[in-house]
Every structure is written in structure tokens, then in C-alpha cells.
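First, one chain by itself: the form predicted on its own, in C-alpha cells.
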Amino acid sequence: MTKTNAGNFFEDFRIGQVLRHATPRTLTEGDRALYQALFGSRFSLQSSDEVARKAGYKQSPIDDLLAFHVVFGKTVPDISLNAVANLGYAECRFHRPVFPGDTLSTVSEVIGLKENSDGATGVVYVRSTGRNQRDEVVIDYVRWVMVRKRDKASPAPEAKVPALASAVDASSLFVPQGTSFRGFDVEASGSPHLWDDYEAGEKIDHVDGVTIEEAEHMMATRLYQNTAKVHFNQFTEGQGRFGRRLIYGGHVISLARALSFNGLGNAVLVAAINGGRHVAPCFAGNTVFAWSEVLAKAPLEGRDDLGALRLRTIATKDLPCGAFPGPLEKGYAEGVILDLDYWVLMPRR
């Protein structure tokens, strides 16, 4: 009997199955520094202990998406080691901040299965929950992923596709306790625009582009201990459909978030991800651009210092976003690679 792990294939999953993922991960200042070097995010709350202390934190929190990717990365060896592609996200909420020294671990439950018509793959739906060392929920989310079958002839399970909310309700967003963003320092943040200055329907071209390097995307994915084969193994992927390694979809999400600083510089916290689609694959050498639309604004009960903005950020490859490329009547404009719907928290005047 082999001692190596070949990962789970589609027929290995069953509804209600609970997977407790290895390995707990303690996040450090080194992880923060490497993430900063890879993506260059400039949001002041995650960049400055002094800005964070003035808002009531003990120190600057870890970037929300770094925490998300670490929680996600724990799930890969058990869920998506044999994935063809990660397809989407829903019902993701950020419950509390993560600080250097916190240890994150993840548990997932299989909530849906559906074999594809080709009989060679199927879609697995899981709800994953990340907790810290005090067993407090940090992040939970649903994702669905296309996974290869071990044996194409194996019988298909009864199809079950979970009903998922189209969006996280603004009233259920978690707001950091013991904080106050009244009088937020807009000189330190580099942006004068606060929650009051944005309107539903407004579109923002984030202007800048970032070219993905082969070494950087692999280093970032290793940072999260994400072991999906499609990101690392050129020997195998060179013989596959695309002839090269795929960029981890979360890499594009982090690039889009960093690019969004130019126009949304005071969107200091990611509160929820309502839904996300990796529309098309991305590869090293592609240059990523992004634009955002403000879908909605929501005040937060009991808080007059923070408001919520619902954003839709579209990322493209090798396509500047001055014309706001996005969904068409059927499909998407050529070059679109990510469609992300999410809530951010922003200081108010």
C-alpha cells in the first residue's frame, strides 16, 4: 500500500463528508512582508501599526485576502489536488481580523456533487470554515471546483447542487469590535475619498497594470501551502490542454484588490465575497488590469464611522479597462478573467 497521497478524485466525495485539513499555519510578520512584496497592496490599515492603533486595533491586521488564501490553501490537498479548475465562490464572510501570531486551520463539509456530461469530471461544492487558535471562526465560504474522476466508468452520484444566496446581506456583515474610524487619516491613506463620496452605478478604472512573472505566482501559491498540481508541474501541464501552468485564481483576486487602491484607497477591509467567477485562465506573462463598479451602498447598524460598499471588480489580461470590459449578453468580453462581487468597509465623514 502506497504511503503517498494521490488526492481525492470526484468519486471519493460524498454529501455530508467532513474533511479536517492539515496543516495548521501560524502567520508571521514574514508572511505579511512576502505578501506585500508579491502584490504591493498599499491600504494603510494593513500597512501601518500607527494607523491601526488609532482605529483601535492592537496592531496592523494581516491582509484579509492573505488570511483567505491561507484558509483556502489548507483545503487543496483534500479537495482540489486533482482539480481541473476552481469555478467560483459564494457566501464568504470575514468574521474577525487575523494578526501576526495567529494560527489558522480549516475544516470543510461537502454540500453538493454533480457529475459533468463528459463523464470524466464532476463539480464538488464545499463549505469551508477557517478558525484561529482560540477556535473562533475567522472566515467561512462556499466554493465549487471541477475535479477529475479516477475512473470514467464509475457510477455518478445523485446530483445535488446547493441553493446559495446571491449575496451576503449587508446587515450580517461583521464589523470589528472596539474600533473607531472616525476622523480617519486620509493623508496617511493617500486617498481623500470616503464612503460618502461614492454612488451606486459609479465605475472606476483602476488604470494600472501588473505583469505576472512565473516565479512570483509560484512563490505566492507556495506561501499559502496550496499544492494544486496545475500551478507547479510544467512537466505534466506542458502535455495538457494549455501547454503550461495555470495561475492560481486567488493570485488574480489579490492583484485586482491591490490595483483597486487607485480609486478605492480607503476601502480598508474586505467584509464579504458575494460571488466570484474565474472567467478564463491566466498565465505568466499576462498583464492584469482591473476596474470596479459600485453596486450598492449600505450604512452599518450602530456605526456612524464606517459604511459598506458592494463592489463588482472585473480583472482582465492584456486589456486596459478604460472601456470597462465585462459581461456580454452571452459570456464575457475577450480578455476578462475575473468577475468578483464583494463588500468592503470604508470610513465615513
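Model, not experiment: these values are computed from the prediction. Basically, rigid core = biggest C-alpha set you can superpose within 1.5 Å across the two forms. Numbering follows the first chain given and starts at 1. Compared with the form predicted in complex with a further copy of the same chain:
- The two forms, fitted on the rigid core, differ between the two forms by less than 2 Å at the CA of residue 100.
- Once both forms are fitted on their core, a CA shift of 2 Å or more is seen for residue 119 between the two forms.
- Comparing the forms between the two forms, the C-alpha position of residue 149 differs by 2 angstroms or more, with the core used for superposition.
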Contents of the next structure:
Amino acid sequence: MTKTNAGNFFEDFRIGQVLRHATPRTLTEGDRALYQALFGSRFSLQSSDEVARKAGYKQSPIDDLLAFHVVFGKTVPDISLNAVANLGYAECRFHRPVFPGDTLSTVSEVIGLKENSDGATGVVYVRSTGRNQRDEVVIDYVRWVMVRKRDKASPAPEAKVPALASAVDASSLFVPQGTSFRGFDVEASGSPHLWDDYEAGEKIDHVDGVTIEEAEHMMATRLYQNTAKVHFNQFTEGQGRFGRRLIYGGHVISLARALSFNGLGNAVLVAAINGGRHVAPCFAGNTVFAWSEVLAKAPLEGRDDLGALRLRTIATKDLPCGAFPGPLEKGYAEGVILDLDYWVLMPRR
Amino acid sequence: MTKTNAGNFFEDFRIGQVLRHATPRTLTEGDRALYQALFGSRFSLQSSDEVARKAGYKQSPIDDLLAFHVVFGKTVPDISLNAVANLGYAECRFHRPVFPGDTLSTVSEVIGLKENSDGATGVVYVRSTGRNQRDEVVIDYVRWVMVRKRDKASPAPEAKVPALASAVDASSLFVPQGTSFRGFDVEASGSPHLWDDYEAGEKIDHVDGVTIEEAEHMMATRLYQNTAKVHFNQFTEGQGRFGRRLIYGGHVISLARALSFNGLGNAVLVAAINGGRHVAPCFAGNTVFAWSEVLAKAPLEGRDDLGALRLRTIATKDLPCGAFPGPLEKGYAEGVILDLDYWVLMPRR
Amino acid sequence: MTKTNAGNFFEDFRIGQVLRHATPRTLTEGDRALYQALFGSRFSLQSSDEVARKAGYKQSPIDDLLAFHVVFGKTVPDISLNAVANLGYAECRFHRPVFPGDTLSTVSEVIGLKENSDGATGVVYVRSTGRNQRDEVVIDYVRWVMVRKRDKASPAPEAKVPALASAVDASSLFVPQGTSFRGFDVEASGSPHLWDDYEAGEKIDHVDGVTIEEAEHMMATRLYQNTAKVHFNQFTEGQGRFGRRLIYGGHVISLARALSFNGLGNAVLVAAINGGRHVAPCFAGNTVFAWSEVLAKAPLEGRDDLGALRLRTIATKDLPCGAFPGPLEKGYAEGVILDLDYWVLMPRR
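Can you switch from the form predicted on its own and show the form predicted in complex with a further copy of the same chain instead?
Everything in the complex follows now, all chains and molecules, and the chain you saw is the first one.
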């Protein structure tokens, strides 16, 4: 029996199956610093213990997306090692902050299966849940991926496609307990614009662009223990579809989030990801730009210090975003690589 | 109203104006490790908690230049986002050590303004002060930058050029309180040469060279939250003056300091920067070399365990320094990229 | 007198000579995170404080090979700055775990000398010992390097070649005290295969490949304060034998160890290195693959929870390892870069 992990094929999944993923991972100040060096984020809550303490945290929390990538990375060896494509995310909620010293683990449950008409692949829906060392849920989300069948002749399972919310309802967003952002220091944060100042329909070009290097996206992806082969192996990828290593889609999400600081400097927390599409692949040498639209605003029950903004952030490659390139009638404007729909929390006046 | 930061233009500055910069930043062991990986420094005081404790510190202090870059980085969005050129530094003093866990913030005061004769740009002089979470000054320095005017038609302000010391006086250098370098372990430090062994006029070729990669200088610069666009955006810079990303001048300073270990292995602390010129731009792929001249020696009042050396360190690109390339009658020898004048502290016999 | 370190030449070594190397180095969570980002290791013991505590550790230990590289790096300025080639390692044992906060130092003793027949070089054998801040031995090993003579006319020393064990005896392996791997969590570790499941002679293709970038190997090597010039200086190396920077052999060892997770996921600790050969040079752009053979199995005295596996791991460049490329009658198959013989510890059923 081979001792190497060949990953699961479509036939290996069944509805209700629970996969407890390896490898638990203790996050530290070291991970935070690497994330800082790789993405250059400037949100003050994740940058300064003093800002965090003033808001009621014991110390500065780990960036929400760093925690997401770690929770996600664990699922790759079991869920998507034989994936053809990552099709989507939904219902991703950030339940509570992660601090240096916390150890994250992930469990996934198969909640949907649907073989494709070609008989060679199928779509697997999983709900993945990241927990800390106290078994408290930190992040959960649904994703669906197209996975190869081991054998085209295998019978198709009964199709089940889960009903998924098109967006996380604002009323179910988690707000960090024991915190207050009343009187949030906007000189320290670098932006005078608070929740009250944004309007649905408002579009913001985040202006700056950042070029990705091979070393950067590989270091980031290894930091998360994400083992998807396409990111690391030029020998094999050089002979493949693109002729080069593909950048982890989450790398673009983190770059877009960091770029969005310029215009959304007080979007202190990511509360939910409603959905996301990696519209086109991204490669080393590409320069990533981003713009955002405010899709909606929502107050948060019991909190007059924080409000929620639903954002759509579009990232592009080698295409500045002054003209807000995005979805077309059919498909997307050339150059668009990410279409992300998510909720952020922002202090109120 | 746009919510993105367009930076300040020359017209936006006035004498006496105080700018409190975003984003406070807590430095940690993670930042230290990244700095180590990026520059390879070997000064024992910053490498070993044991060496630091023996000298009276609670633990190993953060590299002086890492703290400098963080303090400096905060000023970029407000001071130099529209800068044409960084013209100089002066009167930079390191007041006290920074330890993991300290949170640094920066405030700048405009101390000089002078419009250029072209009417399109002007020189802005600021004194920037970095403080820790106890509001203690950690680093202060003056820098002046050439900044674009928003509108050529704007009237020129009254010119004021501050009087700046050509060098920090040795008597005003800060020496870390509660420390003693008596009996400093030169086997641990790797160099037998102490303050007593150096002479004014002595020149030292630091011999080694190190090639810079794009991923390295971008990771370093993001670690400092320095947002200057020219370092990150190949799409735009590829169409610009140099056709490529420009490396943050401070990256070269840190490389030169790390290279200077070979010959100045007991220069445990940087106490002041008297002045610095980025003589020519540096790009990824360049190999940086360095040499130093001892400009002066000074004892330190009340300390017989430490002395000060005033150094001039020249860094070059793709040019070994055995022949001590430096300033010519007019300009600099081809290949010189940095001319830095600074004080270091070194244990005495 | 020059103050730069020119390194030692063959004439500078004498039998019994003890070299106390600079620079003591405190390892932290920052170093662990960088090592994670650079190699992507997934062994659960080094990834999770919770896994480590369950096994009796106070927290997750630093990766054995990270500690090795740091101990090794210190010897470079004194032993191998003028080396022509690293010829081999032997008798390397890992005595006890290293934790964040520990400070490592290295001392070497010259145990063998043999001038080469060309009269221009000689082989130097040293036993290097890494210790923590409590003066406890952490790692010791023998290595031998071919070092240039300063002057061909210098008389040859009396030849002495130490008798070295071809392998560390299983009975002398160090097993971490106060630990128990009874009931080791193989869901958390990601591999169901324990010591009992491996057989001598078994070969495992580790399947995955990872491409190395210049920024990565330089950052790793600087993290260890390894100053060997060939890794960093493209200006000089571009004119040299290979036309490019040479990657530190230890980088390949760490990559191979990380790749070996796929097939050896419960090989929680490296206990000894019996020998290692860097068969061919490795350069940025190469994709590294690896396979392993189980050479032997050994129980550990007094431990029914852990056993030892003697492994031979072969790493290749740009050559997948499905066909187990390795030693030929004479030399090695084209593409092989590393032949490493070592002991790992693995939980038993």
C-alpha cells in the first residue's frame, strides 16, 4: 500500500461525510510579521497592540484573512488535491478573533455532490469549520470544487446541491464581544472616513498596484500549509496549461484587502465572505490593482459603535481600476481576476 | 469626496504644521526574524538575548535600523507620496532601545519650506519623531524632500530653510542607560577589534557583496508599512523613468550596515545618522558592496566601556570596494549608490 | 592590520584546536514562521503547541533542521570561508529539543587534517557542537571540508584522518525525555502510517516538487547567519564556475525533509544524520523532488511509544522520483543532488 497521499477523488466523497483535516497549526507573532511583509496591510487594529487594547482586545488580533488561509489550507490535501477548479465560496463567517498562540484545526462536512454530465468530474460541496484549541469556532464557510473522478465508469451518486445563502445576513454577523470602537482613533488609523460616511453604490478606486513575485506567493502559501501542487512546481506546471505556476486565489484576496486600505482605512474587521469568484488566473509578474463598491450598509444589533458595510471588491491584473472594470453582460472585463463579495465592520461616529 | 489618500502637495505644508502619522506598529520577534532573513546581520547584541542580558538589557534590542525604517515608513503617506526626490537626512538620533512588544508611532513637524525656481516643486523639511507606547522618544531625525505642487500657479510660501547641524555632536549622543559593555565578549561577537583599535582616517573594505531580489526589497518595505509607490508597481514603473521598480534607499542602508559587520563587528549600536545621500538608484539584480572610513573617534561622557566612532560608509552596486570608490571632485565614482555619515557605539578595552 | 575576516586557510588549523564561533543566536517564533514559509513543513509536532503538549513538551519544539542550520551556520566564517568543497557529514546527533527563546552557540574542534597531493588544498575534519544557553549540548556532528592553503609552499601537517562511524548506532540515539507518543493523534498528523507499518527496503516516492527562487534560499541562509559567499553574490558568481549563485546544500536537505512528509508524515523528529553527500549543485529555478528508502528499523530502549527508522532520502532537480533515481555503479543518476542517510523517530502502535 502506498503511503503517499493521492488525495480524494469524486467517488471518495459521500453526503454527510466528516473529514478531520491535518495539521493543527499554532499561529504566532512570526506568522503575523510574515503576513505583514507579504501584503503590507495597514489596518491599525491588526498593526498595534495599543489600538487593539483601547478597543477592548487583550492584544492585536491576527488578520482575519491570515486565519482564513490557514483554516482553508488544511482542507486542500483532503478536498482539492485532485480538483480541476475552485468554483466558489459562500456563507463564510468570522466568529471570533484569533490571537498569537492560538492553534487552529479544520473539519469539513460534505454537504453536496453532483456529478458533471461529462462523467469525468463532479462538484463537491463542503462546509469547513476552523476551531481554536478551546474548540471554539473561529471561521466557517462553504466551498465547492470540481473534482476528478478516479474512474469514469463509477456510478454517479444521487445529486444533492445545497441551498446556499446568496449573502450572509447582516443580522447573523459576529461582532467581537467585549470590544468597543467608540471614539476610534482615526488619526492612528490613517483615514477620517467612518461607517456613517459611506453610501451604498459608492465606488472607490484603491489606486495602488503591487507586483507579485514567485517567492512571495510560494512563501505565503507554504505559511498556510496549503499543498496545492500548481503553486509550487515549475517543472510540472511548465509543461501544463499555463506554462507556469498558478498563484493561490487567496493571495489575490489578501492583496486586494491590503490595497483596499486606501479608501477603506477603517474597515477594521472582515466579518463574512458572501461569495467569491476567481475570474482569471494570476501569475508572478502580474501587478494587482483593486476597486470596491459599497453594496449595502447595515447597523449591528446592540452596537452603536460599529456598523457593517457589504463590499464588492474587484481585483485586476495589469489594469488600473480608475474606470472600475468589472462584470460585463457576459463574463468580465479583460484583466479582472477576482470578484469578492464580503462584509466588513467599521467604527461609527 | 474621494476617500483615497492622494498625499500632500507642496501647497499643503506650512511652517509649524504638525502631522500625526498613521499607523502605530507593534514590533515583535517576527519582525526581528524577517529583518534577519532579509539582511543577515550578525551583530551579537541584536542576535542573542544572552549577550544583551550580560550588557544589562532585559533582552536583545530590535536592530536600530529596523526601528528607523518603521518610524520613517509612517511618514511616507503624508510627507513623500508626491515626492520627486528624497534629498537628505540630518540630526538623526537613536534615543533608546526598542524591544519586541513596543509600539512605535511617528509625528512630524514642518520646519522648512522653499519653493524651487521652476515653480512646479518645492522642498519640505520635516523633523520626524518616533515614540514608543510610553510616549518616550525612540528616534528623531530631519529629512527634506522635493515635493510636487498641486498647481504651478499657487503662490510660493515665504522661504525658510532650517539650520541643520552638519553632524550630531558626540556629546549629544544617547547611550543606553543601565548598560555596561565592560568585558564585552569578542569571541561571541566574532571580532577582536574594539573602539581603541580604530583610527580616524582608517578605511575598511567590507569585502562581501549581496545581490538584491525584487521579493526581498518589497517584503522589507512592506514590513515597514512604507507605501511609496515606486517600490511595488512594475506595471506603472515599467513605463516610467527607469523601466523598473526602485529599491527603497533604506534597504541599501541596512544592507551596507550588515555588510559592515566584516570589519566593524563590535559596532553594536547605531547612535546617530549625521547625513545620508542616495547617490544613485538601486534595482533588483544589483549586487551591493560597501566600504567605510572612520571619520572621527569620541569618548562618551561618563562611560569608559563604550566609545563612539563616526563612520562614513559608501555602498556601491556591481562594484567591489577594494579601491574605495567614493566622491570625486564633482559627483561620485560610477557605481556608488549611498554615502552615509553616522555614529556607532563600540565597546572599549 | 586588516580588520576584515579572511577566514582560515589550511595552514591555520591544527589537531586539537578549539574554535569558539560567533554569533550566539536566540531562536524565536519568528524564525519558526520563516522556516515554515520557506519550506512548508507539515509535521504536526513542530506545527502545533497542542500536539506538542499532548506529547509532554512545554510547547512545540523548533524544527530539528532549523536548529542544525543555525548551529552549522556559525562554523562557516571560521571553517569553510576558504573551502573548495563540503565533503561530508557524519555522527550528527540531535541531543535535545530547541524551543523559542533558546540561544544557540557553536564550538568546533579540529579532529583531522590531511593535505591533498596537489599541495594546494587540504581536508579539515571538525567536530562541531551546538549548545543552548544552559550549556547543554543540542546538536553535534562531524564534517570535513576541502580548504585552500594560503601558500602552496607551507609544509604539510602530519596527516590524521579520524575514524568515523558509518552510521550513528540506534542505541545511542537521543530520545526526548519526559515525552510520550503513546496514542499519537494520526488524524492531526495527517498520516495513518506508524513505525510498525514501515519495512526495511521499502521505497517511497514523495511525489511533489518545489521550485526554488533566489530570494528564498538567500533569506533562509541569512536566517542561519551562514556567510558563505557563493550563495549571495551574483556579481562574483556570475563570473565564476557556474555563472550563478549556488544554493546552500542545507536548503536542499530541508526541502527534501519537508517533501518527505508525503509518505513519512509521522516521522516527528530527526534523531541523527549518519552521512550526507551533496552530489551536484542546485540553483534557483530548479524544481526539487525526493524519494526515500527505509534502510533499517530499530526499537528504542525503554520506549514502546517510539521507534527509529533509518532513512536514505535522495533529492533530485528537475527529475520526478517515480523511478527512484539514485546511485549508479559509478556516481549517481543525472539529476540527483542529495544523498542523505539519517535516523528519524516515529510513534509506534
